[in-house]
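One chain is shown next in structure tokens, namely the form predicted on its own.
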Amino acid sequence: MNTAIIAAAGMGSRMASDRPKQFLHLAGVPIIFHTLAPFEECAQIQEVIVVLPAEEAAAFLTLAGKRGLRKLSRVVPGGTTRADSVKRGLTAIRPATAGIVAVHDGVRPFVTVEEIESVVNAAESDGAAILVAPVTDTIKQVADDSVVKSLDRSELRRALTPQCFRYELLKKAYELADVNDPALTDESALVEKTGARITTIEGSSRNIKLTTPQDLLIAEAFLKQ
């Protein structure tokens, strides 16, 4: 059974809102439900676990019940860091039936069914796969407010989500990780430390993470297209 863990336990301080950003409305619908929609539609995903701030779980379940989310199996309270939150979601998966685990940011509402399918398929074949996008800006390595060198952007990619792994591989990575380290901002970073090869799948630049009020304006523009 392939499981999606939707990491939505952050409070979104950069959004400058009194509500967690995953519950802000986009075209009249909370962002989290836009995010869940393609996972509901994707045949490669059989169940969904949502990781939320503990105090938001009841309200979310009330709204989810009205939307008939067939694949939603668990709502799990988040931890103090992203890694801690995702580990709690991972713990909720039944090992006996676990297949591929797809971890996705709760505030990336524009991922497509096709992107999810592609990354899951690659992980089933190779063990680990992540969605990426090209870097379009010129990137500089700096130290002490000075440029050290320019990096070759043809060799660089932005990490997107979902990031997909065989259950046992991701479980091993978390057993070796310090989940209280705030620098661990994606699952690939943990799995890389095991020495596993991680396949990259090119994704769309539209698969943005909604972090600031400006991102909401971009998201509204995407929906109008």
Contents of the next structure:
There are 2 protein chains.
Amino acid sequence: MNTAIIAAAGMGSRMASDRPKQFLHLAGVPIIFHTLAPFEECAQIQEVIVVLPAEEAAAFLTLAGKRGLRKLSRVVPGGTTRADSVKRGLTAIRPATAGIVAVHDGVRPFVTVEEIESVVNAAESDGAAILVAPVTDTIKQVADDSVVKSLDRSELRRALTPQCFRYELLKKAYELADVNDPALTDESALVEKTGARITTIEGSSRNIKLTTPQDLLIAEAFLKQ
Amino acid sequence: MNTAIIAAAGMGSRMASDRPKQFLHLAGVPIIFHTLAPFEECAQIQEVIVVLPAEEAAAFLTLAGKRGLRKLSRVVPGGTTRADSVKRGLTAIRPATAGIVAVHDGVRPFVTVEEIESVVNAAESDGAAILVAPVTDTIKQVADDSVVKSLDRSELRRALTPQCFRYELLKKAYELADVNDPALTDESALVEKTGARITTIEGSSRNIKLTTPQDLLIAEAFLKQ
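Starting from the form predicted on its own shown above, please give the structure in the form predicted in complex with another copy of the chain.
Let us now look at the entire complex, which starts with that chain.
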């Protein structure tokens, strides 16, 4: 059984709103439900676990019930960091039947069914796979407010989600990880430390993470397209 | 005398349009004129040179005349690469009175007067300065469709424009450079090769480069804000 863990426990401090960003509305619907839709539709995903701020669980479940999300199996209260939250989601998976775990940001509503399928399929064959997009800007390594060097952007990719791993591999990575390490900005960073090969799958640059009010404007523009 | 070189010679092959992107309309006005406005207003810039596709020069000058751009001194036909185009712009500057050269992308219309001022001021004191913005994504170094490693994004910045240099420094950098080298994605990359220190000035992430139809949607959303 393949499980999606939707990481939606953030408090959205950069959104200048009194609501966590994953519950802000986009085209009249909370962002989290936009995000859940392609996982509901994707045949490679059988179960969805949502990690939320503890105080949001009841209201979420009421709305989720109305929307008929068949695959939603658990709502898990989040931890103090993203890594801690995803680890709690992982604990809710039954080891005996666990297959691929697809971790996805709750505020990336533009992922497509095809992208989820591609990354799950790659993880099934390779053990670990992440969705990436090209880096379009010139990236500089900097120190003390000056340029150290320009990096070769043909060798760089932006890590998106989902990031998919065999259950045992991700579990092992979390056992080795310090979930309070701020350098762990995605699951891949944890799994890289185990030495496992991580396949990259090229995805769309539309699959943005909504973290600022500006991102919401961009998202509304995408939906109008 | 400080000169802005506006690099607008690109043919916009990624824009899926029959017009070069810098001439597409944003809120009813060609993008290039949005871009020129803050340079016209900025007290630290005395002269503006625009590098254009040769066949666009006449139509541009007609429009520019109607808009009363006082600082526009020359329209220069572009070369085959960005670096070649900027080099041609540089050739149009009078060495005897040259001060700081501010190179800016013709399709970055959201730069502010204050940002231009900050970068010009830093280049006057340090010799070279570029506008940058934080990297918000996790960046992976990749090879053969797999992850090599995660980079520490606190050490990375996205290079924006303007990029400002003392005339003699930029001229020397172009003398040393192969303008057909595809790794030269910005002027800073050339100047780095001379060993000069390049100061980074933190700018707004609104200062995006409009290269795809999706970017135009985002730009329209910014303008409605």
